[in-house]
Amino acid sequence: MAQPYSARSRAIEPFHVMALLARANELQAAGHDVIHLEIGEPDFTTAEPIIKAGQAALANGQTRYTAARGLPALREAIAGFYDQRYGVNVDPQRILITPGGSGALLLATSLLVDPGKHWLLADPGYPCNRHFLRLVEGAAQLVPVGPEVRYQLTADLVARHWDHDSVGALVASPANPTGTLLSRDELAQLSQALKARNGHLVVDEIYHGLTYGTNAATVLEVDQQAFVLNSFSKYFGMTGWRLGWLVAPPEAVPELEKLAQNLYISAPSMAQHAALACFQPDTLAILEERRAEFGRRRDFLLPALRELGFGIAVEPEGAFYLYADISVFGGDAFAFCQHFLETEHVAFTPGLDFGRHQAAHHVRFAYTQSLPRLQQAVERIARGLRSWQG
């Protein structure tokens, strides 16, 4: 018989909407109308300047590699966006190009744990990044958070955590799945906090651009030594293309070019020469005007659920998720949602994909449909709790 898989591929937990998923598609190919509110992807297709950038690059033969750091024009629009929209002066010799924001994730965790360390990790928080650092025989140690301090770490909870294996934090600003930010006073506390312990800061901006009544300040305008990483994915709304970037200090980037080359070679190269259009007047009113609209879906889906009785004690400010407790309806959230897959053919996520703090008594929603869309969603969901609790 053969040797068993990896410790590490065992350990790794498989994400448990996508049980809930595969239901929702076979519901769906029955010919059930199953309304998505389960997977965090904008229901908004690529803005048409990044789509025909991308054609063009095809038609232009621009399908080789790229150097493994990414196109150097890309690295220079992100250094220019960094300046026009934070008033941050990045290098972009700084800024690696890479797979998505998993690959920006992957480069960070490669260099900074060593097997056995971890980083301080909020819960509930996004999966993979605990996965990401048991891939690479690190850990996550989560620490728990609730609406008191935003379900976000501070410099107290950081302090109060960190042991002699902690080597890093990762926060989240908007984070997934509490939609909540940091603000820039915030950030200097862990900054600060993470410096006095000689461990590395590490914030995930990827849903920088997806904010309400307010714009996220960046990690780099408070510590230029932190890494930053970021995606096209979410507010570029180039999901599918697999492009991101992570912004290092200097003297981290040759070890990070090293490990890209080894890892991945490079970004897609036609993914590149597309994103270079995202930066273009045209295309940022188009995504504005997107911003503008997930911003009116919150507004109605937020005291909507909260009219039905979930409790959603913080207000996001960004992405596009609600996280909503569901204690006061009883039973646990797996349950729940197969309850209203099954009854109403509404999908959401259970909090159990996001961590273990209070997770079976939490469910996201995520409002990546149209208006409409969500109107049903709530009349089916009000008509679900009647069953449930009948």
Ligand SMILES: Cc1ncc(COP(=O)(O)O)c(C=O)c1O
The other form holds:
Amino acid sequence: MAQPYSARSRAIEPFHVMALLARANELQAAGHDVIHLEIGEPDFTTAEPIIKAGQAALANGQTRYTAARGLPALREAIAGFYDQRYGVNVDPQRILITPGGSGALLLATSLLVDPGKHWLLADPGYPCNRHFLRLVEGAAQLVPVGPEVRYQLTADLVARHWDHDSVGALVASPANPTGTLLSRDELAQLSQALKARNGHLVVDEIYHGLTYGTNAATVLEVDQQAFVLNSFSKYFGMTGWRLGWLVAPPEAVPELEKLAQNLYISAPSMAQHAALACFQPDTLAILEERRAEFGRRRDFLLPALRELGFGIAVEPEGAFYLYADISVFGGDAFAFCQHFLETEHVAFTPGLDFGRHQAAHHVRFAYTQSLPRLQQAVERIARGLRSWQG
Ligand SMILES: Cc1ncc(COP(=O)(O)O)c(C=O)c1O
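Output the form predicted together with the named molecule next; the form predicted on its own has already been displayed.
Then the entire complex follows, led off by the chain already shown.
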């Protein structure tokens, strides 16, 4: 018999929602109108100026590798964006362009995690974080968080959960699946808590730009030693182009560059050239209009779901997710999702995909559909609740 596949690969769980998605696709193929609220991706296609810049790059033969750190012009444009949006001075030398935020996560975990070392993560949280830690033989220390801490790690939780193998914490603001933010003060307190323990702080800022009624603070406002993950996927609407970035302290950059050379050589060239158009005023105007549209959707869906009895204790201020407690309806979240898919053809994600804490009682809705579709979804959900026997 052949040797088994690696234990690290076997330890990684698939996305449970994929089973639901497969069923949703079957239903769709059979002619049913499925409303997709399970997908963590903007429904808008990439803004026109970015597409045009990508087309021009291809026409001009920009099809080769770039430097492992990425195009200097793009790194400078990102540094300019930090200055303009946050008033923060970031040396472009500290910015590495990566294949998606996922590539930045791969670099950060490869650099910072030794076998057996523990990283504090909020549960619920983005599942790939703990999987990346496992791939580099580290371990996620899942810290259960609820509405009382707005589903975020706090300095106090770091103090309580830190053990002799802990070396860092990875947080996200805005967070997936809960959409909550960390304020500048909370980021500063976390930074202090980590520094006091000689630990690293990694902040996932991938949903920056997608906040409603407020702006997210970057950890770089309070801690220039923190590692920041960011992406062109969400606010910039470039999921399929696979482009993100990592901001690192200056001394880490040569080591990260070496990792980038080995792991993927460079991020996609066409995507990097296209992304140069992201920071032009005409593009930013389109992105801001889309942000406003996401805000309108949130303002519709949040009260509509609460009205139906879903428990959304904390008002999410960012990303495009609502994380809802379904305890009042009874039953298990996975069966609940199946019920709505089968009877009402509305797809959303069970809590199990985001961790263990209270996972069986929670579901995530992504408002990545137009307002009329969301209205239809709410009508169907209201009807489906009447036939749900938890
Ligand atoms: C919290 C979070 N981090 C990172 C990613 C990775 O995204 P990408 O690799 O497209 O930048 C996602 C994608 O959904 C996410 O939700």
